[in-house]
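Just one chain follows, in the form predicted alone, and it is written as structure tokens.
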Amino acid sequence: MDLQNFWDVYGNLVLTLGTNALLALSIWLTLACGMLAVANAAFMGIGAYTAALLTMKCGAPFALSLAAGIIMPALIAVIIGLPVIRLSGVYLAMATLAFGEVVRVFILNAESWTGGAMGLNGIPQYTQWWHVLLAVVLVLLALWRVRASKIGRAFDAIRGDETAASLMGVDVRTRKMQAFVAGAAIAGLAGALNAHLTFFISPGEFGFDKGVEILTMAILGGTGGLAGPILGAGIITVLPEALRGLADYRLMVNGVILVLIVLFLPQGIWDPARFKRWLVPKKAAHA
């Protein structure tokens, strides 16, 4: 098979990945933070959404309409983070879940625009592969100049003690609501290219399964580093299309894996402090 061949048959799945990286990275800098936020999916349909009306709508460019896609996430995200990231733990989880919930009745209500249940059918298709590119490669260098710096090391010092790191002066409500923030606009612009990869949005795209998708991505990849969330992506999106050949059984088989990976890699595939201590005894064994 040549090079157009394949993109002719995977062109999608390749695209796909992309945007579920960008999905994973989005909850990955809310789990940098310590912060165990699931509202992802509804943020990204907020930035599908926000996106697809305005090219459908409103007839505007299309770099507008991913700019949207990404400021209205964002701006929602200021809004409910002022009372919800005071919350922690599986009390944040629920919060962000129920929220998400408000955001897809309100889309299945807003039918005149939204196209309630329906959906929104015959979005225009402007996401090429370079577009995705692009996107994942910014992100990944933000996130990355974000890791190493000052805002980088309070994330750490907030995930693993948010009093302690109170005391040592971080603004811990700050670094939370910013993480929080940025990780919604990172949401809102997978979805609004998502948007426009796919020709069709409908609610039940961006509810729990989704989130529950997204999260299980950054986890199973690894949150110890920025691999981690794209290495999750890739599994999640390519192992169902890899397993098409098992028929009836591929979910079956699909589940099976996923267990097995968490069972015996609890820290993820891309546990950087595994890979030290693997090398450890390898170079003790030379000296």
Second form
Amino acid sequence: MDLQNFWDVYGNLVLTLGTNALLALSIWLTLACGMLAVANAAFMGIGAYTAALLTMKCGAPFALSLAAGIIMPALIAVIIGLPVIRLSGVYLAMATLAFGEVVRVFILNAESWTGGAMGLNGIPQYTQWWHVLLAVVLVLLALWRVRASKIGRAFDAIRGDETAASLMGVDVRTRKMQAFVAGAAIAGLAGALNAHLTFFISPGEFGFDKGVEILTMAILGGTGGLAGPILGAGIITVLPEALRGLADYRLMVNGVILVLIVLFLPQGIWDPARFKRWLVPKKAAHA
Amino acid sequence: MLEQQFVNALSLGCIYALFALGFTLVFGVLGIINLGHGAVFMVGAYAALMTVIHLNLPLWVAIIAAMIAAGLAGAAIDALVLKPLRKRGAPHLIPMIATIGTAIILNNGAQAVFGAGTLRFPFGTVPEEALQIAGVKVTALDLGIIVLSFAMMAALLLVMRRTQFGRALRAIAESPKAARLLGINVERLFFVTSLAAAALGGLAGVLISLNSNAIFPLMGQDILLKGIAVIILGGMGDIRGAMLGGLFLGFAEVLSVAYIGSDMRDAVAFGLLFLILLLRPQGLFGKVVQRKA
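Could you drop in the structure for the form predicted in complex with the partner chain? We only have the form predicted alone so far.
Let us now look at the entire complex, which starts with that chain.
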């Protein structure tokens, strides 16, 4: 099979992998700061609807729609973040989950704008393959730089122990807010790109199940490094496709594989600490 | 009409509460948000349906069969997935991801076996009798749901408060490590908790499928979200809270359908939840847990 043929069949899958990678990176950012926030699917939806509506109703150029798809969720994240960031652990997860549901139901009911349950149909397919690639590369670069910076070390400190971090002079609230808002912006970008790729969006795509899927991608891949979320996104996107031959039992086997990965690699697939153990002989590791 | 809405809300709330009891039990004792709880709920519903259709047995046998089937599913998940993860000392989000995997397996397994369509109990399975109390219609099913839910909650509370077993469970909820040092067989109690929680989920599954007369593979996913809402409202891991939270959500939903419109039912429920989390993160009925530095 030549390349053109491959792209005709699997092009969409590869591009979906790209947007999923963006989503996994967006939740990785909040996880890296010790926050379990699961509103990423909702932010993705906000970005998708903002961009798609601008393109369709106002005839805005793609660049403008994309920018709006990034800024809008970020703005909403600022508003939501102010009260929500105080919550910790499971409570933050639940509050963001509840927020996600409110967003979904809102989109569902704002029918005159969003088309309600029928979704938005006929979004122009502006997204090119290199848009997605560029977005993934830029986000990766940015996150890589952040990790190595003072902010990244502050994130690590907060994840390790919030109280200790604040005692050492880390501005916990601001850092958490930055992670939350940047995560929302990345998710919005993924949504905007995806909307101009799939021709059609509906509120169901941005619900609880998508939120859980995004979280699964990041955790499965491993949150110890940037490669983890990308790897996780790849597995979650490609696996159902690769199992197509199993027909009815496809998704069931998909679940079995998920459980097996989690059972045997509880730190995620990409685990730098494990690689180090492999490279360094046991005796040296004890010294 | 208000009285009728009251009965509807009570029976809906009781189902939510019943579902949430198992959910909160697992969270309280094992410390896991069990995203597979909706799937065992679905297993219970299908088990009851099969008992009624293929074995021609009466409804009360079907209900017991549902609890057994769901309980076994929960026990299997604990033995095959959660126990190995505990042994490996997996980080705290990992068991939750594993329960997502088990939910995918069960939901899609049901879809492969029974098809994606909606199945119904044959006509006459559900008793049609209804009581008229002061102009309010209370069906036998409503009554059964309400009585069973409160009975289960009372039994659970009694076990937790008054028995050696319950004391051991509460010790584990406090600290599994300390409980182990005190000579409690922590692993066995984790297993029993998973089994009991799943059996409660299975019971809720039959009752809701009788109530709405619809059984489909993904029926657990909607109520899972509701269950999460309920245990937040009631305070995570709190048994009475789960009951109160369930009733609260039932009333919020039924009243918002009656007075605001059915479109906004979920928005009202989750909007309320969101507000409560901002104002009282420990839940409406929960206690504040001081974080130890």
